[in-house]
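Here you get one chain, nothing else, as structure tokens; it is the form predicted on its own.
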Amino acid sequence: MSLKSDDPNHFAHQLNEPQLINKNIRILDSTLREGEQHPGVAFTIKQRIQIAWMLDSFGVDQIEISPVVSHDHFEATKTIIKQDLRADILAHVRAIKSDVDVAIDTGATWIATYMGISDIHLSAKLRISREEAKIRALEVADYIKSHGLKSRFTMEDASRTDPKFLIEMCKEMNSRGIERISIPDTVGIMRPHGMYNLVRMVCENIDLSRSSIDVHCHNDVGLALANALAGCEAGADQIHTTIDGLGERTGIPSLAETAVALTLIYKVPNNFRLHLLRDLSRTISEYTEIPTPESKPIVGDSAYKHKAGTHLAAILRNPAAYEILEPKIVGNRRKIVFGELAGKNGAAYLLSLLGLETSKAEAEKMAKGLKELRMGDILELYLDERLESKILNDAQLE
């Protein structure tokens, strides 16, 4: 059977239609805000500045940080704003005038405010009525606009808010020219179709030429990225991420997974420097002392690690058999694992590495010996492209 395209992902892309072709989906990274809400995480001022520089170099569109948390956060926000980065720097504060004043003092031109508007948030956290919440939120929105600043308003816990009240609030913000409205799934309760319906409902009730939509999805049951992408299919044009998905409880979508999904699966035009993803993950792991899980997609040590005999045989001929993009594109490296699952092809490759005979008989003998050792994995090797080419020419792989 012949393929209709040289791209091994061709038929998968056909089934994935419709895609967000030519739609510019943006990324806001919240490592310096949501990420610091992860248990045990606290960056120094210098680390925050370094992270901001790296995120800007990678190509995110916006970076948010909360100047009201502490004096250090205030100083970090002020310093990052002075760096004149390409990305917008959003000062993230509560929908309270005194918080907005702190944000203004940092020199911020973008101010992001938030308020819980679900009944459970209004009663358990804010202890105010819907009407009181609306008055407070709109007063703050008008206050920000009176200073000539750009603004985003987050409808916290939108997914559990009475739809009528949510739409009412969104319309009010839209009429005031608030540049961005964020629709969060604060507790990770939505499934993708539900998130699509939620964002679609908002989009159909506001003027999108006045306000654009963000999605901020939590990962409590592992659906954060799927929900965020569904929200974009419904009309949102910006996803909130953190490096390695750090955040409150189980966090939000990972920057690496989001950027690769948008680039490879959704084919969204962007200028992301994907090769920086592994370095971003390593930097955060170093600063937080939280190890990156080996199985973490894209940036984990096992993301490009191949072990099973049939997998090794295919990978040694063409890595695309089990990889949707080359590891070097995202700053990672390919590894092969030798052990009782290696098979004769993997054994022949190992014999070649050792400079030994790679005949079929010798390869089968080696494979049998590996199985009889019953030691599981005994050796891991990076698959260097130049070495790989030489050995594949020497080895008698069938």
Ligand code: HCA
Given for the second form:
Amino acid sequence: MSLKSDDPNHFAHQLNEPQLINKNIRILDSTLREGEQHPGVAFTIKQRIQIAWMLDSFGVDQIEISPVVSHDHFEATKTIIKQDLRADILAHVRAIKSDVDVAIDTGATWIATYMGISDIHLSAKLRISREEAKIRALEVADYIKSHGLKSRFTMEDASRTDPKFLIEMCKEMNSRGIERISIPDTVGIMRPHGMYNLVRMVCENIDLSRSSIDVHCHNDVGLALANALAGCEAGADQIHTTIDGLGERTGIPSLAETAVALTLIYKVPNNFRLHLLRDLSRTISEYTEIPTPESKPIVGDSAYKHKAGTHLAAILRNPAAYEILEPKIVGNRRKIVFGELAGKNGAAYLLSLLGLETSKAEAEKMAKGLKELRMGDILELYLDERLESKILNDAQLE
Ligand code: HCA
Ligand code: CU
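To complete the pair, please output the form predicted together with this ligand; the form predicted on its own was given just before.
Let's see the whole complex now, leading with the same chain.
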């Protein structure tokens, strides 16, 4: 990921400037909490511990889990906390004293509480007034602080909350020294610019040396990551993710896309071990029995597949023609697809791999044959380093 002018991505990076995010952006991974809210997902205790270890070695800053869901969740939370991982472990519970007590019993040093504070959440879910919500939230915040614990408060449904009430609540939490305030777009209704405005408004009204801002954006229309990044441009410094983006409904930003966007596109300094991304995705897909869509960015099977003849011709000379980063950087692999679109360049390459003559006439014959098969992709090959050197040596490409 060099910045040299011979970097094929150079002009795109230039257009992406000025760099709006110039500080470290952290990742909180919520696979063990939000991820388990995805239909059909329930991990075993062992799996939760394994996932926490993997996330920690990947380099996320915080890991969130809810200890109140079941006895198993409580045990998993306790055990994960005992592992003494580098990442903070947050026990995520409702802003209710009895939930906080369960969180405290796990040995957690970080407690995250949430409360829906939009009028629709207050009336349809909590059935309390704004005033009652505020009293309850502040009591819980004081209760956590009286135990000397670190804390995050989530203004659930922040994007649909009356800004006046949102600011009032944020100011209260801020003055109590609540370390982090989460500003979620719980229903995925924001535009990136709207998320920017929302976070900017919060940042302008609190003392950021006392509380930092998390963004938690839902993906109902596919804007989750764009919205989260816009929130960071406005002053948030932590994005919530899950592996493969699992979560309630259509989930939240995926860890892989977020980490790569931050590293490659936003050029935010970090120590993420990106090469673990594909394995993280595979592990989750094995545990959930939900196959990772092959078109999933970064970790999907097709993320580095090349098919059209014009693409193949370029890729075989220099993969940067159609790739913004080497697949091995994220633990994925490049594949070339030979099918009806392979063209004579693809055909010549296939012939050379088979040790056959690669003259123009033979390549054209083979390309014609492939086209006539009309059965879609007939062969996929990993284009690994050994094959790449073969390209340079013997592919007879024009
Ligand atoms: C939920 C709420 C939440 C909380 C986010 C957060 C949301 O699913 O129950 O704690 O930052 O989307 O608002 O996930
Ligand atoms: Cu959520």
